[in-house]
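Below, in structure tokens: the form predicted alone, a single chain.
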Amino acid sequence: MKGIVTKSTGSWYHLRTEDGSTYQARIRGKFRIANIKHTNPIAVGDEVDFEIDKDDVAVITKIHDRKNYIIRKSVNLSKKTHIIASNIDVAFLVVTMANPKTSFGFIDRFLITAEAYHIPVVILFNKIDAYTEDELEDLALYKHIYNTIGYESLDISAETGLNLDLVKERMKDNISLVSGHSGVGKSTLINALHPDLNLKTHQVSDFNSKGQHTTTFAQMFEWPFGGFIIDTPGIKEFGLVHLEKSELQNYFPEIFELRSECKFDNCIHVNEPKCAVQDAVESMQIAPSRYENYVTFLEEEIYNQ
């Protein structure tokens, strides 16, 4: 039998078959040993084969190859990685200018991971109804930076429903992932698009303007309008993993576009002479925040782990 993993709680997995039947399943022990570089051998979105054993328990026997996945460093085991979700058609990154403010660094880490695994991203600028003039200026800057590079974005309000029809249209018939910091309104957004789910939401803590985690495990839900959504736990920070240092520039589209104009083929755009990328930063053709993050990520000890 074939199914898709819709929820993982660490030891049990919820499966959904093509006809809509659901099963709770375990995995054979060999998967845990065979895939030690990840903390979770099976992720939400995985396509699997399973069978029913003599005790009427579903047992996963095979994981099909993933077309892509979103990954982050495991929080406690820095050398291991955690697959957040797999087989994604489009990822929606929910970004806010306040309560909490999403940093350029967080956005860029997410975008690099998505670029590396060929996942299209739509940036959802949420809480658009609640911003001050200064925050609206910040929003205009964020939109200019990411739209100029070529990323799709939408201004939305999960509270008032602004532009949710456009989000729904973009999600229809796809397997979508929603991600972002805790407190940016992911669960509120999903509830607005599918009120019957009634996912738990949580107010942002006044103490430090950081969201409280309300989603503990990634989970997949079916949309009434067609397709599926994967709700992910609020993530404080993405670690960049499984990248070669020389490849990093490939995942910044604006740097990748200019690399052939540099004097040296092996230019990494830091101190080399006649570097087209550094010239573009000087002339503001490349956003300073993007270049600064590129240099910061180059210096991190994240490669070849």
Ligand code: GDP
Second form
Amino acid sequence: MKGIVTKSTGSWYHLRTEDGSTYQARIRGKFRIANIKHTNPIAVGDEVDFEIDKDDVAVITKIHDRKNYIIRKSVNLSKKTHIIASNIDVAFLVVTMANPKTSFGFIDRFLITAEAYHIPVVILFNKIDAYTEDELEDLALYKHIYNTIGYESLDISAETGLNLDLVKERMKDNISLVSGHSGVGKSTLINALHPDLNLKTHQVSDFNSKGQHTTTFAQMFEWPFGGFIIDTPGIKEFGLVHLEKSELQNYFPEIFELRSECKFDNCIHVNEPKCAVQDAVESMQIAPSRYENYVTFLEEEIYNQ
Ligand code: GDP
Ligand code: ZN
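Show the other one: the form predicted together with guanosine-5'-diphosphate (GDP), since we just had the form predicted alone.
Following is the full complex, with the preceding chain placed first.
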């Protein structure tokens, strides 16, 4: 039988089959050995094969290849990584122009991380009902910058329901992740889409009262209209990716597109002469904020939110 992992406790896995049946399954030792660098070999979102053994226990026999996955580092000293979730179809980044104002830096960090993880992003500009003229001008600029380089976006109001039908359409039958600064309206949005859902994204403690490491696990919930939302304690660590300097440009679509026009093959577009990227910044074909963040991120080693 085939199922999708909707919850992992580290020893038991909740599975859901295509017809909607649910099982609690175990794994066999060989998965632990094959995935030695990870503390938990199976992640929420994994597609697995399983069988019912002679003791009537569901046993996972195979993990299908993951199309993507997000990881976090374990908090203890083992330096192992922990796969939080896999097979994510779309990450929704909720962004607001006021209360709070989401910075370009925050957005760009999220976008390069998503690019590195191969996860498509939809930017949800929330609180559209509440903006002043000036904030609407900011909004137009943000949309121009991100739509020009190919990111999808929607103007929404989680409060009034504006365009939530379009959000549903984009979420339907997909595995989604919803991210964004505190206060941008993630809970309000999720409540509007699924009033019974009470996500725990904020209730994470990596150490219990005795100071021992307690692993926190992700789970995902089904939308009433089809598809899943991942509720993950690691959501804040979506930014955990290590990139080489030369690699960063791969995750800025507008820089990536121009790189072959630079004079030097190994151009990183900072001080090199005859650089197509620096020319494009000069002519405003590349947004200054995007280039500034590219340069800022180049100087960092680990891209953490
Ligand atoms: P979270 O921290 O991202 O989960 O944000 P919340 O959902 O808790 O929302 C933070 C505040 O913003 C709350 O007071 C919400 O009522 C308000 N809020 C959320 N969405 C909207 C919206 O579309 N319009 C307006 N005006 N307020 C909103
Ligand atoms: Zn260059």
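Residue numbers count along the first chain shown, from 1. Fair warning: this is a prediction, and the values are worked out from it, not measured in the lab. Each form is matched to the other, and the largest set of C-alpha atoms that superpose within 1.5 Å is called the rigid core.
Once you line up the core between the two forms, the Cα of residue 288 stays within less than 2 Å of where it was. For residue 65, a C-alpha deviation of 2 angstroms or more is recorded between the two forms after rigid-core alignment.
In the core-superposed comparison between the two forms, residue 126 has its Cα shifted by less than 2 Å. The two forms, fitted on their core, place the C-alpha of residue 22 7.1 Å apart, compared between the two forms.
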